[in-house]
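Given as structure tokens, the chain that follows is alone and in the form predicted alone.
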Amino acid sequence: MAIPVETFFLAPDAQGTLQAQIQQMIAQGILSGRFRKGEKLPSSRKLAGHLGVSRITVTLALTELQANDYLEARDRSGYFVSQNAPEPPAFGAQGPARDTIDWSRALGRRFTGGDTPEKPLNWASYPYPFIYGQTDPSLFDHANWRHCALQALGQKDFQSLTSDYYDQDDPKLIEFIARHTLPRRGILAQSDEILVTMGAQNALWLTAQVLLTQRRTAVIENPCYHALRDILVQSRCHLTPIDVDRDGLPPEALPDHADVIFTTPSHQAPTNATMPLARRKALLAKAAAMDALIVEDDYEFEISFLRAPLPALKSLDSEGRVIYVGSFSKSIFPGLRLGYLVGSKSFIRECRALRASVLRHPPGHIQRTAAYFLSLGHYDSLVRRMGQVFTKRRHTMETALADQGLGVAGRGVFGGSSIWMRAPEDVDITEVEPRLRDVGVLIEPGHPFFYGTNRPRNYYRLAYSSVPAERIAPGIELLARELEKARGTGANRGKSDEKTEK
């Protein structure tokens, strides 16, 4: 790799001869890292243009680099820095000699200490990955995405590639989603009352902004997806969370007021629970009298292999009171980062407008790949298999927890990805789960979905969309072993059986 020559440049305030001054350069720049073995520097004439230097300057400044083992010289190919050059230390690059800024003051709003899960970058190469939202690649279609990817490149859509949209989308996307994944869920839409976004975290997040300020109280469930609950923390709303029962969200629990209710009727999260029909037509009629919007995250509805899921929502809404979040993130794989929002037409309006300022769309390309994948049918076939797999999985996973006495605290009745697990109360999780890593399981504790001080550490979610069938059972063993030991004691080990679900 070629060094470009504009990364050069000599201090103004440099001591000794420019030959010197050269030589510290370079070799500063080895010590540092910055130039690293085997890089060619640039010839000594466009080195010499750019410092405004003789050429004779930098060639005598380059030979005595190389006598002094820094750079090595190869037969009309130039220098390059040496494979015997000293070694930059292990420390990494250096800042300001001094940071003056007292940022305390400075920073006028704080975003860091949320919930944001910590997940191994290489969770790959533990045997038993038992946690959410990861793609197996042995069930995605390589195949067909490359397909689509190539055809996204070709001469045809060389707008939909290069164009700048401002705050437009891909047309063959939002038509895919009016006419065929949003009629799924029973809803109908036009295209201005479409938005696709970075992923439903983004839709959630665009969302709070539009829709809350200081003034206005949001209801979340409790628990519920914690990077919604610090959206919500940061948007400064009155927050209020109501417990989840085992029909998801209960009406009767909402406060006398409310400005907008966050909820996942379908497929509750994390506790898997779904909103029967009766109930979704309550909340309904209880926003409607608080004269309150609704914001419905219908996140795995597709994963629905045990029995079709029941309407959104949204479909059931004839005030335009309802906002609905879709994703294919997690469904295709979730470094795809694309969902969409649907809502009423003077509300996409402000989250487009909001949108545009902010990254003004995703990336054209990505679009135009994914409109591809699904019209061509590529999507209903990755989620046929994948429902396959998921039940003979799932049913692998309730057997081996029976088998191992582990308290099931939810489930989703129409599929899903994962289980909502329950621990003794006696057991801290986040003290269990570096043992289980060490014998290569991983879990995701369950106590960052509560909301407050004492939130309890009993709880972890179990997925198996990352995990073959046949490491599940020993996965689970593991699991339970070390459960066991964290009690300290196996007489109780009966109890967690008579744990009922939510």
Second form
There are 2 protein chains.
Amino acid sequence: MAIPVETFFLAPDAQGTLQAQIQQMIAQGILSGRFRKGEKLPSSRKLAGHLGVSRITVTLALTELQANDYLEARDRSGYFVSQNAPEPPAFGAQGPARDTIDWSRALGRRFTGGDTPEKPLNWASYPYPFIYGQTDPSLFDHANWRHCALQALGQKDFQSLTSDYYDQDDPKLIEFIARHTLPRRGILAQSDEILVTMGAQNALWLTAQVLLTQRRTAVIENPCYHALRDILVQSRCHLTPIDVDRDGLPPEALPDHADVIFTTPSHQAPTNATMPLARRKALLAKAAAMDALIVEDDYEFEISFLRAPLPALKSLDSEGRVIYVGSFSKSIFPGLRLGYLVGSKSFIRECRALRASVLRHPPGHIQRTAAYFLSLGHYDSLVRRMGQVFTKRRHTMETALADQGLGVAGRGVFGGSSIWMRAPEDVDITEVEPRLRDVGVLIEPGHPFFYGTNRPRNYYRLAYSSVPAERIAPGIELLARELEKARGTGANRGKSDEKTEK
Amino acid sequence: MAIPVETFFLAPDAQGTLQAQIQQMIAQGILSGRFRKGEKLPSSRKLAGHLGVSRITVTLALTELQANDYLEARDRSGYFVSQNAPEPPAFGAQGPARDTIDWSRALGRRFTGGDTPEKPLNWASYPYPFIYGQTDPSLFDHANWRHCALQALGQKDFQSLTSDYYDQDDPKLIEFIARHTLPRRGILAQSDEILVTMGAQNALWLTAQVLLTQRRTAVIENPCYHALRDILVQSRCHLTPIDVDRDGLPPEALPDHADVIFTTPSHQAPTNATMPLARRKALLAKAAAMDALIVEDDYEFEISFLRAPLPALKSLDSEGRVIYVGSFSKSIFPGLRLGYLVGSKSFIRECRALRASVLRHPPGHIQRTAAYFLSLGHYDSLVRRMGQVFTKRRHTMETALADQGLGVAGRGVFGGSSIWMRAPEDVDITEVEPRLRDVGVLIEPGHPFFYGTNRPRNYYRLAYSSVPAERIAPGIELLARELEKARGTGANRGKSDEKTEK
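Got the form predicted alone; could you also share the form predicted in complex with a further copy of the same chain?
Next comes the full complex, this chain leading.
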């Protein structure tokens, strides 16, 4: 690759002769790793013109660099970074040391330190990746997605691709959501009651910003999705965690006052509990009595391969009390970043204004591609195919878990993509997890899902969405073996999580 | 299109016979506009199975609906919504009245009411669209963008398309920015000093959240980009607006104390002023003296077709004091939503954590497509082609403005895509603008760019990025005619903007 001439500037207050400055500039580019071996430099004529110096000055500098083996000349084609040029330091290209700012003072707010665990980026190269929320290449309908993307790139869709929608959404996608996606959940909504978001994460974040302040109280499920808890902690509202049971959030355990209740009735995350109809009604009644809003994250409703899903909690709402969060990212692919919010106009209007301020709008191209993928029926086929494959994996998984005598804490009667597991109390999963990695098994420790200072360390999540059926039994066997070893050491005896909740 | 069976639910507490409930359910779907004429209903067998009722009950309901002309039966292919079915109300599908929430109380914070003006969505159908920041289909390199997008959709890039990057960016895009884009601006940065954002808007928003609180002070240029001012107003920091002159922000006018200075040295938005080198150094020195950070929005640096651009202010920074905001959305297309932030590691780390919380990451597919478009050289060709076309349009524009004797307030010596205009003081542009729309001319009133309660109403912005050269002179003639009429009425005499600044 040729190094563009625009890369070169003479520092206005540099010391030394012009020739020396040019030599230095090029040598530093090589030493810092910006210019790499074999890359072509601009011609001396071009460089001289660009820098406003004489060509002879440039030529002298280049000749000198050649003599020092930074550059090599090739007949008629000019100068290239020499194969024998000095190596940039192995620890990566370094600029001059130049950070003299006291960042501990300069940063007004901090957002690091949340609970969301990191997944190994190379998870797909592990033989037994029981990790959650990644795409299985063997399931994704790559060909049809590509076809829809191509269609959305066509001349006819030029405007939806390139337009500055500012605070609008793609009308085709909104229409599909309103007429097809939501009715399947029993929800009827107008287009100004729907907002397209960058995934469910973005929908939950927008909702928290609009509804919560330091003076408001939010109820969350315990355990719950850690990224939601991070969002609420950042909003600085009062947080009231309520322990879930096998039917999800128990309305009778709610406090007397709350402003917003966050819940996952379809599949509680991470326990997979589904809230029965009677409890849904009781929850609505309780929320109405205290005049609280409910935010329903309709998490994994579409992955209901064991039984048809119940209609959404939102479908029972006759007051505008329920805000509904949906996502396409989970079942299409997480890198898509596409979800939606449904709620009263006044609420959606504020979310839309905030979204415009934060990022304007989700890119038009991905909205239109998703609209085609949905309306051509590829999404439904994908979900059906996933259901078939997950049914088998789920069955294999349950058999393997029973064979190994591992404790299941929550499996979900409708489906889902993971099982919530409990190891014996003397096992600390955070100590077992790295040892499992060493033998090729990825699992997700459960303690980040819990609230408080004394979080149990013997829970974990096992997903079957990214692991082929034939790998399940051997993977579970390895898991059982490591868990058994951990019991022997009694590593967790009397130990509790000392990390302080923010 | 067939209506999916999952759309149908029997309300658990509904009144009446099952047959009546089914009839009602279907009739309501048609009356609310959800089911449209000619759409096919599920078979009676399927519907009965799904609802858990007997097939005869469903058949009786369908027959009744046919008798009432809601449905029509077609031999062997089942029931369809009748062409003679009752029309849904013309004002759009309405759900039951059901918002009983007191939203004035329920909303914790409000984000509506900002200053960003709305553009007509159908701007492209106006003959003289002198509006800013939209893509000219005749300039955009649609074929190559499509080609790059297709490549990024390939099997080889499956991971970059689908992965949950969580808080990571596409390594290919980061590498291109670090090795090619930033060096052209005189900036050297490591990959952990760069964050990909959803456009410059998102970069400015993240920066404001991380750096500002109610106890901090930000300096902004006056006039300035209204969406930036909206972001800062939402952050509730103290705002100190400083009037710009023909060289941009004057360092000598800065207050004795500020925490963050927002500036646009390459092209001041909206006046197009470019800050000379001496002033850049004085600004850096002043910021260092008060220990303030500088946020440099390197706005439109790439649209420098009249002269080569100066290196970025960030290139003069030896302390880590300057945070740099770049964008690809402006020159590729605004719907792309792709920009980047460059700053010290500690700062970028916080922005990355906040971005993860707000939206996780910009979609992998658009990052990879942009990486290809950039690295294959299409971006540079596009910018060069835009420069050639803009040179001509700019020249035509200046001639037309001079011919009509219209007052130019700021034109920018390096290029840009717009001219900042001043009408006589007795003209209120907000009154002229709708009259101009009526004759096919779109302009952008200038008052949203100004700070304070007494905003001048005689400024406006004329962009030449979306109007063909041959339309410029006739459009400017229409503009001059309307401005002249407005003078005659003296509509603005003694009038000032009474909108109160938040």
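Computed from a predicted structure; not experimentally measured. Numbering follows the first chain given and starts at 1. By rigid core we mean the largest C-alpha set that fits within 1.5 Å across both forms.
After superposing the rigid core, the Cα of residue 29 is displaced by less than 2 Å between the two forms. Relative to the superposed core, residue 45 undergoes a C-alpha shift of no less than 2 Å between the two forms.
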